[in-house]
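For reference, the chain that follows is the form predicted alone, supplied as structure tokens.
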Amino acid sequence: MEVEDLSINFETLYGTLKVLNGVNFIINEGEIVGLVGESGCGKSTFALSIMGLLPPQAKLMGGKIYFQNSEINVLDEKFMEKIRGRKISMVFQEPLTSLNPILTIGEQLMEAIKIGSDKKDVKKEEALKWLKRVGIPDPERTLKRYPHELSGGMRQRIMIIMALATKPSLLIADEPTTALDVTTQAQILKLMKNLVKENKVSVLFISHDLGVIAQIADRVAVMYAGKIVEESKIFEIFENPLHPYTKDLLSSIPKLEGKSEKLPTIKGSVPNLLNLPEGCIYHTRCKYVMDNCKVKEPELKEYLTKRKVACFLY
């Protein structure tokens, strides 16, 4: 998948929320590529504009997002159908929002394989497998079972089954495991990655938990207001942070050795996406702010072997 100078606008009562601003993004063949960043910084926005499920009051303003080298921005809801859920999947933050209420975790999961499958009946076998793999306790009897009879752990595990029962190329994970305790997100996270790789497929991990994308990706892009200011190999990006926003962000995790001190917070606030500052973005919070910065926006270009960064410091 790639992404090419992506730009979203929301219409509201108060004015244009400016939620993406020129957003260029590659997937790989079998990659997993994090994308991190602070709660309304446009993440799930992106996620939705690849499944053509943006809402009415969104507007693309410009760029091209190709799949499999054709352009899907351009397709209608009918064409849409047959890419969205079948050749890209999504789980969601929410399993029991995503799942329906009013059927088995059965008849969910079967009508998921008979999409991946193409087949006209699939049997009950097939979804006990899927149960199986994921180590779902008593399969049989969770087969009759409603969401809201599934702890949230349970649940975020069919979602993923039911994504990747589909045979996708690309999945999208939209912040799956913040809702879950430490130990069901790290089983989570493991399960995952297994599945992802026995089944060849491309994910996009989104997540504000720097620690969480660490465990799952291979490469990572840090989103700040609408706009990649970072990108690099997962553990690059630990060793050697580059903008200042990536390393405020790292800076401010809580660590586990050393002497116990004040944990550093980025001073400021989120710019307001109805009037975003000229210049860098992030110019009004950073501590190495120049004149430059103030009146012009770097672009996010080439630092470094295979890393891109959108700061005049490099």
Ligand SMILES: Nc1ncnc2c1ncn2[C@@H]1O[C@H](COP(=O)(O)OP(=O)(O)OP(=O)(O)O)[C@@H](O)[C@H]1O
Second form
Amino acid sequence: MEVEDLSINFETLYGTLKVLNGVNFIINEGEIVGLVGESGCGKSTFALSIMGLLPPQAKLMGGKIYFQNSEINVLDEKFMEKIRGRKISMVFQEPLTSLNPILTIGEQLMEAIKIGSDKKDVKKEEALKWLKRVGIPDPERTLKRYPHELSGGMRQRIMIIMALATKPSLLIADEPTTALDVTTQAQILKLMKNLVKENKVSVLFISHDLGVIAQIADRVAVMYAGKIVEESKIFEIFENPLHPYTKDLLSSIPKLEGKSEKLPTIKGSVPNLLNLPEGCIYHTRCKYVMDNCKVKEPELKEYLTKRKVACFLY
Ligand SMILES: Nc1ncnc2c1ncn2[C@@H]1O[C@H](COP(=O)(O)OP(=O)(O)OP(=O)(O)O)[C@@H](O)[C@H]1O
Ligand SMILES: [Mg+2]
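Moving from the form predicted alone to the form predicted together with the ligand:
Let's see the whole complex now, leading with the same chain.
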């Protein structure tokens, strides 16, 4: 998947929100890429735009999207229907809203397997195999149950295997574990990582928490106010974060061993998307701000080996 210079506005009662501002993004085959940023910075909008699921008030201002080497037109609904849920599948934050409440787990899972295998009939054994792979206890009984009868962790597992059973080339996971406790979250992340590596699926994994992304991603892109400000391998981000925003995000990760009860958060807030600041979009909160930053906008450019950063410090 390759996204080139994607810009999206939202027309609202208050004016035009500039939600995505020239996003460039590549996900290579078999790679797990994290997308991190604070709430409201445009992560979900980015995911929905690749899926062609933007709400009507969203306006595509420019940009191109390539998938498996051909350009896709996300506004062409007929075309997107063939891709969505088949070649690209998505796991949402709250699985209750995306599982069908009136169908059993078995019925929904078999349907997903059918899509992935091009077969007319799918044997129950195949569904059982998927449930066993993710450690669902009593899989026979689970097949006959309805979504509301399962715990959050179980539903999340079901959503993930359903998304993978369709055999997609790309899986988009938008905060798929936020609603879960830390232990279940770690289990599910490990499981997801194993499943996607086994099935050679590429993944876009979205979270506001770098600690979560570190458990699953190979590479991470940092988004701020609809722009990618840094892109690096995950270990490099932790070892030597480049962009001041990345540094601030890292120091806001809760440390388990820490004694302080208050979570450190980044000072200030995400800029008003109705009226983005001139120059660097982070200059209003940046500890290292220079005069230049207030008038000129730094471009995302290569730094050292295969890292990218949009900051005048580099
Ligand atoms: N349907 C909509 N109509 C108008 N504005 C919207 C709509 N959906 C999102 N926005 C606005 O677009 C901006 C980006 O929202 P988005 O949901 O993409 O952020 P996010 O990074 O996913 O945040 P979160 O971490 O809270 O999920 C926000 O300012 C939000 O208020
Ligand atoms: Mg979101």
